[in-house]
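Here you get one chain, nothing else, as structure tokens; it is the form predicted alone.
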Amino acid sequence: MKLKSVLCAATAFGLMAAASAQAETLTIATVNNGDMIRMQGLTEAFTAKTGHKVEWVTLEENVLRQRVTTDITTKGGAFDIMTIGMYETPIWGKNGWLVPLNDMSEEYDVGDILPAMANGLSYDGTLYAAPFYGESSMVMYRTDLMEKAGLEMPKDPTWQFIREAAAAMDDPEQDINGICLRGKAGWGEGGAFITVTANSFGARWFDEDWRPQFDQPEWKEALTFYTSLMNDYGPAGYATNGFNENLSLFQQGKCGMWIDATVAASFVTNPEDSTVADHVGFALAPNSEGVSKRSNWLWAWALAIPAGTQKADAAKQFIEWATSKEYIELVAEKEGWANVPPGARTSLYETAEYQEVPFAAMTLESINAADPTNPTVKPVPYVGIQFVAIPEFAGIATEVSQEFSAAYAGQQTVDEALAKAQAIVNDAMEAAGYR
């Protein structure tokens, strides 16, 4: 009996430290956004369920795009997984610059991903990300202001529409802005937003033969109306104000609207941290009057793997439970479904439960309406909305982004930025071979 029980401890021994040497420590780089805070407090379980432990590098958006780009390209290695989104994906893995996922497991159903959100993440048919949440974006206003305002939201307003409310709302004796909205440098930050905006005033990036249009009148409308809307409306300072900026003021009753990505919904309808929780409502992003594009994105930040790690195994255990189910099942669990990730999956919003938070229907209506093959009125050579997918626009349009935020700061006229932007564009366009 004793030499049995010898054995069997010393068995038991082994297989504890067969566990423990198989264990890895994953360096995962995110950004700040509140979503992924959420996540960095749930890993506790992923932890106990594999043996793996992380640690966290989270980052605000503008340096978490610049040094996992800086460390993809020259193969630091800092990495195990990092956070990036539907433009760094077909790019990076077109070059084999991340690890293929496409040997998930079964219980791990990859064909439930949204197929907007799956075709984002790809490259050649292989998916080289896993969307941790998905998002378009879309008007949030406060229900109570506006209808003090004597005005009734659209469904799908108009930019005219918006401006009519805004000044309606407009309230600087009460600290309330009539609209919140990004001003801040960054490609992702306000460029993005700024880009989807003269979009749906008829505006676009390039023609077909990759000549860049800010020379054009689409362009000095968008940038004008813009620059006017918020000067008149906004808060002061809105050239810095990014998502997270914007997110707070909302929060805290200071906007009448805002016009942002889906996923902020649940945050500015959470009564522990939105003042203004109970009066929030939801319509499509706007278009401007007679132009058939509306000003929505369509965007994942998701996880994926770098090809430099030596920890490829672990890495896909987190990310198959991160993007899984089983985690939007544990954050309904902890937290309630109306804050669980939006826009991955389709079996979300089959969910009985999910049918009821408020603004399901608008986020995947919003989602479904975005389309990068086709973002703009007139004809493009490229594809994507608030981006173009070629490798040089991230560097590109950071500096066009800084000239417009210079114009919203009054540091130069709408007419110098688009001037300098097209001078920027188009010397870097023919420096990298485009025509």
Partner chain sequence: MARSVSTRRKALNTIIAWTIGLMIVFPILWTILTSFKTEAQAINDPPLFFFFDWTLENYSVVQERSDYMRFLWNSIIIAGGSTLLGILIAVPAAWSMAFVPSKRTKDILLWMLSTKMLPAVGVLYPIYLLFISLGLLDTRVGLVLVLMLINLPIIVWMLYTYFKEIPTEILEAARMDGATLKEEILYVLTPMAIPGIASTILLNIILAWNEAFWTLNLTAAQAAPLTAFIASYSSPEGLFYAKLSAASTMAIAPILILGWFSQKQLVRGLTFGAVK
The other form holds:
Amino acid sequence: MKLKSVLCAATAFGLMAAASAQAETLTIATVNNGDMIRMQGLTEAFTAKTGHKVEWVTLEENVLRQRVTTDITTKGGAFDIMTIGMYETPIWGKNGWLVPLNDMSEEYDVGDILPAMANGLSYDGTLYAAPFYGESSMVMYRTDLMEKAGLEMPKDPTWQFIREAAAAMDDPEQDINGICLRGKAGWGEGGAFITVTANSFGARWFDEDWRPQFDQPEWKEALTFYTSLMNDYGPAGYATNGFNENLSLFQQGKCGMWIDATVAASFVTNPEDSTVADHVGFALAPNSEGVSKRSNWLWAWALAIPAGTQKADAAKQFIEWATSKEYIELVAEKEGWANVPPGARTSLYETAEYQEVPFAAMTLESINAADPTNPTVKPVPYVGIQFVAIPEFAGIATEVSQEFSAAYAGQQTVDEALAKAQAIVNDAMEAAGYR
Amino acid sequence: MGRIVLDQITKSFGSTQVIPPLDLTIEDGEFTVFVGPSGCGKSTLLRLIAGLEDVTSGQISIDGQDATQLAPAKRGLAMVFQSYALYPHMTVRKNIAFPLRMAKMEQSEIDRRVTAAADVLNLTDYLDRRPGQLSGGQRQRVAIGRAIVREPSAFLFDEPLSNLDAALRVGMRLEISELHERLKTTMIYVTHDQVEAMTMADKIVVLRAGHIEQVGSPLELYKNPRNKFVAGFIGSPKMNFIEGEEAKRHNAHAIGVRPEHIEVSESGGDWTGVVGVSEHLGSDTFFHIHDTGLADTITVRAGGEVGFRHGDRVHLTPRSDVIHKFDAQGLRL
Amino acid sequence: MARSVSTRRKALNTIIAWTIGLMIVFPILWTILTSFKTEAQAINDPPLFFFFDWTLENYSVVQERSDYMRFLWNSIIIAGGSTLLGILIAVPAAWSMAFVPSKRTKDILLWMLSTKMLPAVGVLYPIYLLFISLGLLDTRVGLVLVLMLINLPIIVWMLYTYFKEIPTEILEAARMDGATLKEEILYVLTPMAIPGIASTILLNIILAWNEAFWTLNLTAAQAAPLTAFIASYSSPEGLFYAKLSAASTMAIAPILILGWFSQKQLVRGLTFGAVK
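Rather than the form predicted alone that you just supplied, could I have the structure of the form predicted in complex with its partner chain?
Let's see the whole complex now, leading with the same chain.
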């Protein structure tokens, strides 16, 4: 009897010791956006549940990308969890830099993750990062101006209609631009936008043999259409506008339409920041008439575990918590349904309360319309919609988008820009050994 | 106490030899002046003795001990620099006390010595000032004060008066001479000014291009210069040199006559010429005589009352017993 | 004859000087103003200058979200530590270059400066790997070391220039007076170079305070200074200009105050030797 209780106590003590030894401090690298900041405020719930503490390193997106790339390629181990995107995940997964997330718990319900997201965050069928939130792109337009122009936005507009609507809404006297679109150089800024636009005109970056396709008529058509649309109805200096510049213009009522990330919907409909909050409608990203692919992209900010970490188990616990249904409910309870991270889980869009959020349905539809493994009309050897998931892409796409921005700014013609793009990509791909 | 012997010392900077092998002995208590035109190596020589430069070869001994490899402070010498080199952030008191502080001397002893030095140098009222608040002469005295408190075996002066105005220079010259009289310590004094050399030195060392041209007492050098260079350098105004026929008459390549050894008169003499510029000093008058057929100009020193004018034709007569004769190499015959 | 300047000329010069001055401080001023706006006012077109609803909300949001004091403390240690360590190393180095130059001194000085010509990112990987193997990643010690090394050429150059202004004879006098090398540097050279050393220290604290490449790339959570604090408020997707401005204002405030109080010293040090 006595011996038994001693043994019991020893075992209990041993378990306690084991439990406390496992209380880790996780360092998480992340970006500065509303959903991530909200999560930082809620991590106490995680600590209370598991005993693990969390340290946040919040950085601007491009700084973060450079920072975590350095750390992961050198196996620095500075971070236990990294916030990465859909572009990096398959590349890093392929290189063995990430811990596979193939053994998530039953209650986590991997199958609930939106298939488009799961596909984009996997390599060779293995999930390497769990989506925290996902986004596509869509048309946001001013319902009041549309009405005034006597037009009605279809659910699935074409570029030709968009041009017509832009012409109708454009009103320089009232300081209203028919349309605002990204033109800023950078692969994640204007580069992403022109790539999806090109997709919707039937163009592609590479053919099956990794030959660049900028010399093809589809690219010329897409780029010509874009520049003419923006020159006619876009804001002055659009060649340097990115997401934030357009958001600012739209919020101040200076754009008839804006085609950009679905995440912008919550900003432009927020009456605190937006002067046009009550007059915003949504539609699918356009395509050119007769082209089967639309110009909507797909992106996710996802949480991944670098292979160098010593705390993989605790990190996995955190990811399960942060991307779970439970977390979504926690946010809904504390901050309201409009503020839950969107675009990651099917079940969210089945929630009755969430269906009332004005942009929820269009966001889901946009995400579902995106297929990263089959992004273009003609076949391609790569994965990714607004990007090509190869390590060289960020560099070459930034160069290409610089040539395009120069064309938007009127410094060169569309033909010149395309010719240079073709040369740049050709050289880069040859140097990288793709051919 | 302060006998300094230089034995075959040389100094080279890179491949240029600035001091060829040189021997020199400075006796204890002697006031020795190194004099020569600028660039003659006199300052370098002083810095070698001080230890601020290392000799390339040869040996320096101080008080019979080999000091060649000793650090400056270990040589028991004190130096007064041309720019005074006072510590601008310290008061006069601290400046003077600095070497004693570095020697880890007791504070009471430091105070005693500083007070004594200040007293001797008339600096008592300025002890709490900074060098920036002092006149040139006062700064010079502080520099001397800093040197004497250490009670060195020899003082080294590196053109200490060249930053002072003429009147002050004469005063300080006397003060330094008096100091030497009182302390009886070896002093080595570097100057390019032959007047300072003549007035202060027990022994003058005339240097040219690193070579010692002649060593001797001021009068010895004045009376028996070993060569044309020393003859021309010592004495003011400069000795007149005459070559050609007139020199041959004295069986020499060149002859030298000091201005004070030439008689000038209206009538009758060995040479004739025309008066050019006259410099009236009151006590003396220097005449620059042209068109003698002997040299471009012959300088003559006459009494203050002698009053020839520009353009006057005059006759000159050198004193035959003090005509210096030199051979083609410039050496004294 | 004194140079005469007409009143008109003076007025024109004054206007030009003020214009240039305002242009220089305008970005900082604008940042500070923006920090008191709401996000909507921050992006208002036309821009709002003074007539907006002043609010402290951004500051309270920033305060709530980030542990400012931890970033501040890291900045102080990193900027102060690297500068002091740099000075300790640079004083003897600059002494030897200024007073016992060798044939190679000029080359060494140029070589030191040339290390600043290489973009920092070029050596990021070697240094990162070194930091990993030395266990210096995300430590203050590591950052102190790396920023010290980064700024050392500038410190040495500045001190070298100041030391060059000091007459060699004074140091020789100290040597004659029995000062050891250490005493010579400590009692004679350093006190004489105080204005120069002070401005070197100040300039390097400012440089280290604002250094935003290494401080971002070699830290994570523990040693991150205020540059990381600012970076955490920058976002390409979402308009947080007012909060970013509030964070920036909080980050530059300490160094601005330090600079303000020591500007006399700084100007004196930077123009030291200009008139001799």
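Numbering follows the first chain given and starts at 1. Every value quoted in this text rests on a predicted model; they were computed, and no experiment measured them.
Participant: If one rigid part turns against another between the two forms, which of N177, L298, I84, A192 falls at the hinge?
Facilitator: Evaluating N177, L298, I84, A192 against the hinge definition gives L298.
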